Structures are given as structure tokens and as C-alpha cells.
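Single chain ahead, by itself, as C-alpha cells, in the form predicted on its own.
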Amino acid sequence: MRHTISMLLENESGALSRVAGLFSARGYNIESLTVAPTEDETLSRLTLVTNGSEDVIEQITKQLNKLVDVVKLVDLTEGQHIEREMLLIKVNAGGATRAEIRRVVDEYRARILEESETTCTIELTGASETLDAFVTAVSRAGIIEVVRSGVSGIARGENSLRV
């Protein structure tokens, strides 16, 4: 099952080393790390995507909260929580293939950051889901270059990752 973890870390230099080699050593994949500073200069909050039973979840929260580096843990998929997810896109957007291209971008209320006579960049934050979907949709146009973020999450409600 996919598992989005959250964490605050310590932000010192191999504190996101230290969080990658505990996977790698256990031979856990990484599917998506996104990691920048928080409101506290001292803290960096990265969130990662792993796939696991709920054992395996339960080995690697255990031993990410036992490495010395990580403040706070949390497990997103155990409560209701936001995730997006940034893309950005360069596709063939020449002749009778632009007015398709500009269709799918409103269907997803993506935007255009820049078009040439032949190419076009086009931004879009959401789920994971529906990136797939976009990149799916201008596929037939010729994809030249894709770029994705990684996931971010937060949790809903009164519920926040807090020292």
C-alpha cells in the first residue's frame, strides 16, 4: 500500500542522507522526497512516498523516529490530508496540435508558462492522479520534457506536524 510520511528534521547537512540511507540499507524504495525549511530556520520538513505492507510501514517509522535527526513523524495515510503535486511540461505544440494542447489545458485548469513557434511549457499542481492523467491527455501531442515535483502533504483540519 502507498504511504505518504511526513517529518521534521533537524536542518543540518546528512540529516536527508541519513533518512535515504535508512532505506537504502533495508532495500525500502523512495518513490517521491520532497524536502525544504520550515517557518523554524532550525527545522526542514520532508515528506517521502514509499509503497509497504503495514509492516513494513510500521519498521520504517520506527526506525526513522529512532535516527537522531528526525524531530516529529507522522504517517499522512492514516488521516485525512492534502497532497499536491507540481508539473511541469514541454510538449510539440506546432500547427493544428496547439489548439488540442490549449483544450486539455483548460479541461485541467492548467497554465501555459511559455510557448515558441513549435513547443509549449505548460504548469500544473494537483493530485498525482490527475498529473497522470494531464501527461496521459498531451501525450499524442509528443512530450519533449517532463518534470514533477514530488509529493507534498499536509494534514486536514486541526491536525499539524508541530514540535
The other form holds:
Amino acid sequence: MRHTISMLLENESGALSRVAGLFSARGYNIESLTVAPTEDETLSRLTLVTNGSEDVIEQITKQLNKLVDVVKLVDLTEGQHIEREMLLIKVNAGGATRAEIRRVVDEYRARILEESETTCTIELTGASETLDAFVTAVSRAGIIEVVRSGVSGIARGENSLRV
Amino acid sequence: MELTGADIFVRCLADEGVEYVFGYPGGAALHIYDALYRQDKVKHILVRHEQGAAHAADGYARATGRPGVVLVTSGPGVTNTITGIATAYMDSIPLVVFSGQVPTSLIGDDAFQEVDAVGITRPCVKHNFLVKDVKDLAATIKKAFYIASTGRPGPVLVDIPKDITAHKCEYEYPRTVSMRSYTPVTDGDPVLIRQAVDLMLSAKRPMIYTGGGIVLGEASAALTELVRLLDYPCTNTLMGLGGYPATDPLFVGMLGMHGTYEANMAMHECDVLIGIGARFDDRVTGDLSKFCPHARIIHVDVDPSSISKNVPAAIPVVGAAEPVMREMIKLVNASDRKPDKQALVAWWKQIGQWRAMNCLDFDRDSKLIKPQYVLEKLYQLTGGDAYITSDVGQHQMWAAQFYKFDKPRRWINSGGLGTMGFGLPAAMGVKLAFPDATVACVTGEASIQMCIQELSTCKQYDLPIVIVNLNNRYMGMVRQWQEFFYDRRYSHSYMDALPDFVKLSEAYGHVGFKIEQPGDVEGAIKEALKMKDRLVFLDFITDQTENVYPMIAAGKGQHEMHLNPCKAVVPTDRELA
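With the form predicted on its own in hand, show me what the form predicted together with its partner chain looks like.
Then the entire complex follows, led off by the chain already shown.
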């Protein structure tokens, strides 16, 4: 099953490689991983999407907790939470396809960041499935590049991951 | 007054109470070596290869319970310690390894003797640090010792660039450490401990299975008290030997691949399994689908990730072995419920029948020296009170089976990683820690050659170790597997062109004896034990065909053991029922 694990890491060089190294050393999957500093510059917030059986997920969270640089961890999948991902996509937009692309962009409430004679660069933020659907919808035009940020997650309501 | 990083380094070690540093100098560590020269609090032991430094510090740590300390230079200095670090990591041994590094300005430039020490050690350390500012040096060293020796212990590496050891700052060694991201637990959850005790007391066929956590957690006294209070059988893993006194009637021997018949059968038949400070490793469990089929399992471990990793626990208790068992003892004493006496009588009767198989017995009429006989004699002649280090292979298993450890920290071996070459340098660390104790290294002619250069270190520091070399001219355990599972195709397991170990020992300035007759075994060991001021290398020419029994082959259950052919054939389950 797919799990979204969120953690606070010491913002130190090498901390990310400890997390990534753990996954490769123990043969766990990483579907996506995002990391950036928080408002407290000594901490980074990392969101990791993985999948595995309940036993494997339990081991993953235990092993992550064991890393000295991991300050706190929560499996967001255990509660109500929000996940968002950002997509940057460049597609062919010459001639008649441009109108069609604009229509799809409006439908998905995406945003055109830049247009050239033959291309169009679009931004869309949303759930991963929405991004998947959007990519499919514009694929007929011809995709030049896809850049996805990976999932960021946060708990709903009053739940939070803080030190 | 401001001190250089190098002087701060040695002051930190002294303030940490470090007695010995095992190391080898080199360019990036030269400022530190100069600081070592100018002080007399910390003693440096110069090894002949950095792997030896790591194993020696490891042996010191296993014997004393205090962290072992290693100092090496950058590049090959630190890569040579990797095997030793990984050995300590697998067995949860507190080790602090300091490596010199090229100056910060050269890091990443492929400088001479540069290697990414933090990156290359990351998968086999509990944690590691690169010191980037001399002001962080003392605090980092304090943290390294703290992390290495608390919770589930393990090796910590501190990589120190050369310029940091020249930079100056005020020195103050921190008295305490507090890390928001590292807070090891000790006491277990009282509710779970109560549930565990209830389940323990409901058992008809209980089994207590303990591992290295008992030794590391100084929990032998608590374990002994708990086991005797309950009158339950107790088995130890390879790492846990000495955790419970081996000569006690409640001890059923080591379990696992080469464990005793009674220990493995009792594991298979038990209805409640109490695992403490053990990690249900594959050499213990055999085929997981056949493991303890009737048992509800209690698992106590200081490392939550050890619990339910291989075998799901009905009652998981995260906590250190000692306080958790103390709590259990209190609850058992306070409980109205007592162990089921009647059930225990029947259970012990059954165990007695398994024990009567005398599974470790061997052919005593052989004209060749049987390795088991050598170990039996070593045990008798040292009064069971020696420190025994071992290398890896058949001799290791025989030492574990035949030397009955009544005390913890006497059995020093590489259990998890299985590192050949561990025994001799580990014995050096033990001998330095306990100069008046008898320290014997049980080894084989293949293992001993992996760190044989340390005989030179033993000469320099006058370390009178007894080396018990069980020389069968084969990598014995490899040969055994090839005999059993590869149709006797002995592919590259034969050691041709062996050195004359007697002459080799003499060349290093030691004493060597070659023993070829069973009748000479006892005399040779006695002679060696008498020479208290010399390292004695006993080269026993043993029976090449001897195998380690009992043996659980890969993919088999614990109850499916091969027994020594000199014993009766394996009884079937029905016969045992």
C-alpha cells in the first residue's frame, strides 16, 4: 500500500543521503521524495512516498526513526491529510493545438507561464492524480518536457508535525 | 588559553577517560599524532594494519563495556577500518573511530589520500560526523561517545580535516549532551511488561531466549535472577553466551544453526517464547515458516526496529533488558499467580530426554586430534575463566559449544558480520584491558592469516596471548558446506602452501608449538598457560574431516537437525512425542 511519510530532519549536510541510503540499503521503494528547509533553518521538512506491505512500512518508519538526524516522523497516511504536487510541463503548441491546450489549461485551472511560437510551458499544482490526468489530456499535443516536484504533505485540521 | 584542534582532540579523549587508542599514523593525522606525543594520559597502540586497530578497539569494548577508540589517517587509513567498523556495527559494539581527512579546502578535489569517509562508512555506522569548524570539535567528540555507548550501541565515525587540527579555539569539554533527535529509551512500557508477565506465567512449555543485548546491557544478573525465579529453560544466542551461566542446569546451550539439540527442540516445541536482547536472526530461526510454530512470542529489545522485523511479536516491549527484567521480577514476585509447577515438571522431563542425546559428543577414540577435544581441554585447563576470542568458521562454533561461559564479556567473537581475521587483534584489545587474565584466541589456519601481521603488535606491547590454531588445512566451514551441499566438490577451500606457524611465530619473536598427537594436546595447553610472559602459538594439526554438529541446513526448521554420525540417527518427531 502507498504511504506518505513526513519528517523533520536536522538541516545538516548528509542528512538526506542517510534517508536515501537507508532505502537503497534495505531494498525499500521510494516513489517520490521532496525536501526543503522550514521556517526554522535548523530543520528540513521531508515528504517521502513509498509503498509496501504493512510490515514493511512499519520497518521503514522504525528504521527512519533510528537515524540520528531524524527529529520527528509521522506517517500521514494514518490520518486525514492533504497532498500536493507541482508540475511544470512544456508541450508543442504550434498552429491549431494552441487553442486546444488553452482549453485544457482552463479546465484544470492550470497556468500558462510562457509561450513561444511553437511551445507552451504550463504550471499546475494539485493532487498527483490530477497531475497525471492533466499530462494525459495534453499529451496529444506532444510533450517536450515534464518536471514534477514530488509530493508534499501536511496533516489536516489541528494535527501537526512540530518539534 | 586557546588550543589547537589536535590538542583539543587529545584533551577530549583524556576527559572522556579513554585509556587506549588503537591506531596508525599518516599525513592527515600527523597534527594529532604530534599532540599524542606531547601528552601521557592516553596510550596509543600502534597496530600493523588499520583493520587490526578497529578489531582491537572492538575487543577492548566487548571485554570492558567501554567504547573502543580508533585513530587512523585519511584515504586508505579509513578504508582499511571498514571491515572492523562493519563488524562492530553488526554486533552493536560501541566504537568511536577518528579519521584524519584532507584539509577542508581540498575536500572534493580528489586530493592525495582523500576518500569520502562519511559517505563510505554511512551504511555501517550508527552515526558519523565531519568536523568543519574547530569550535565544534569538542562537542562533536562528546556526542560521538554518547551516541556510540547509549541505546543500542554501535560505531560512530568522526572525520577531522587536517586544517581543523591546526586551527585554535578555547577548550571546554561539554559535561552533558542533549540531542533533540536522539533520545534512547530504557524503561519499557509498564502495561506491556505486565501483559508479558501474565503470558509468561501462563506458559506450560516456556522458553527464554536471550542474545547479545544481555551482555551489552549489563543484564546478566537480572537474567539469572529471572530465570531461576521462574525455573524456565534458558538458551543463549552466539552473541549472548555468558549472559546466563552455561554450567547452570537451567541452561540448555546455544541455539540456532549449530545450537544444541535440546535448545532447538525446546524452541520448536515451546508455547511461550520470551526473547530478550536478541534479534531473531536467520542463523537462529532457520526457516521462518517453521519457527516456533506453537509459541506466543514476547520480545524485549532496546531497538524498536528489531521487534517484529523477522518474527511478529505478540507482546513487544521496547526497553533495555536490565530495567525491563527487574520490573518483570518485581511483578512475578508480587503476583498471586505462580509458574505452573506440574507443567514445568513434564517440560523439564522432555528437555531431559532431548539433552540425553548428548548431541555435542564426538569420536573420542580417533587417532587424529579432534578439534572439539582441544576446546574441551582448553576449557578444563583454564578453569572456564579465560577470555576467549575467536575468528570465524568451524573453530568458532566449536568454541561456542565447548567453552562453557559462566560470565558475560568473556566470549568475544564476530557473530553478525562473521569476520575472519577478528580473533587476534580482538585478543590484543582484551589483553590490554585485562593484562592479568588468560586470553586465548581460538582460530584456524585460514582465519589467522587474515590479520597475522598483528603478531608484531603483540611483540611490541608484550601481549602474552595464547593462540589456539585448529589447523585442518581447509577453510573448514566452507569445506563442510561443500561436503553437504555441493557433492564434495571442494572448490578453493583447501589451503595449500601453508606457512610453518611455529617458525612464523618465532620470526615475530614469539613461541610456537606444533601438536600432532591427541596425547600431546593437554601438555601443550598446560605449557602455554604456564608461559605467562610470552605469546604462545599452538598449532594443532586436527582431523580434516570433522564437521560441526548439530546443524540446521538452510531452509530447514529448528527441529530438523543433522546430528554427528557418531551419534544415533535423528529421532523422528513421532518418537519424540
